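Just the one chain here, laid out as structure tokens, in the form predicted on its own.
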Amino acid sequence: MLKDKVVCVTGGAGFIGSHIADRALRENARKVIVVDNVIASRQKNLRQLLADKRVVIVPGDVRDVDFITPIIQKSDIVFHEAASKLVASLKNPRTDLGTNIVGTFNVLMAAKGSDTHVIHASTGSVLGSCDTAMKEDFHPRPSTLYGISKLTAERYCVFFAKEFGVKVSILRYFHVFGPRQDYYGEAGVINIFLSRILRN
């Protein structure tokens, strides 16, 4: 899928995001243009990413729509993982609103009239709280700010694909865990149960 592909990946000096550049380039990429403001993010998640050539670092901020459309239409695929995470957005709202909705739109404006593939990044936030099973249609139910803004970039998102016509694919991640996360954040539950289980 990736193969040959311009693949562009917003946030992605974060956790998630440095490992879908680590497998766009497993996967043959031409180029892999990573996209971080480093805010929330940390340099250290692309080390193994600066020996690669094909490999290209931006600072910037998907909120400035000036920065992030050429690097968005000059991209195959875009992975927008940059997003104002559910702890920060009880911190600042506004950051949460601005990257999470704003940002999100300025890469849709940018993807559409080409042929770019969007896969948004979305989170279990936007189902809310529930004390039974969720299956696949339950209809979201958001309690935070964090999942009010996840949800309505969603929206956006389906918009832009039935009215532009972008190539848009949601994913919504529940709980992701692994190498480089931060065990000692505020997010990530699966990593501070194990870190503190580790500290007994």
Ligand SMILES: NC(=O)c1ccc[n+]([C@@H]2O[C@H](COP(=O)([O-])OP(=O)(O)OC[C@H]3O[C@@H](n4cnc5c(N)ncnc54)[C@H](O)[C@@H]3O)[C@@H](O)[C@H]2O)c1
The other form holds:
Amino acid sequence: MLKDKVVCVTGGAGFIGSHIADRALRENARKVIVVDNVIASRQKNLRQLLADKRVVIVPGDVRDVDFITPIIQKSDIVFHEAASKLVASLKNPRTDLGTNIVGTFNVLMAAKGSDTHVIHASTGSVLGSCDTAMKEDFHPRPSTLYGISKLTAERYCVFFAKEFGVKVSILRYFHVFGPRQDYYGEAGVINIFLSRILRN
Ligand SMILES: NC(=O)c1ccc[n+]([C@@H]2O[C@H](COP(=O)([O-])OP(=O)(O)OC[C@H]3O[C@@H](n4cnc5c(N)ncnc54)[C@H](O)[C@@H]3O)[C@@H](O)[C@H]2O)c1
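Can you return the structure of this protein in the form predicted in complex with the named molecule rather than the form predicted on its own?
Time for the whole complex; same chain goes first.
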């Protein structure tokens, strides 16, 4: 699927984004464009990518429409991972709104009228809390700012797909875990539990 494609990963210096960039290279993408606004603090996630001439690391912000539009338009596939996450969203609701909603809107607007396929990273947090099992058709009722902004972003994705024919896929990740994940704070519950078990 990624062979010979120009692949853009927003939030590409993050936990999941950096693995997607690795995978795109393994699948012989022609070019991998990594967009992230805090490149310095996540540089370690990109170390393995730096030697590969197909990788272009572009520090910048998805909220900046003039910055992000040309990058999206020259990409065949965009993995849109950039986000303000659960705890950060509560600490800074305006950044949450800007990155998760406006950032996604900018990506979709740029993809409108192009052949770019946007794969949007959403979250189980759009569903909210529930004491019983949640089925695929569970009606979303987010209970956090993060859940609200990510659900809004999903709805923009669906609208752009239906009304403007933008190629969009939405993936609702739940508890993703693995190497390069932070194991502090409140996110990444599996990593947090495992690291506590290892420390008794
Ligand atoms: N990790 C999980 O378990 C999990 C679960 C559900 C959903 N998700 C979603 O998956 C995606 C990736 O999550 P992650 O765990 O890799 O997070 P992460 O925090 O490791 O990576 C996100 C990256 O986005 C960058 N970023 C933030 N705001 C930006 C902006 N305005 N412009 C450009 N870059 C920006 C950050 O610097 C960071 O490197 C997110 O959209 C998140 O909502 C993750």
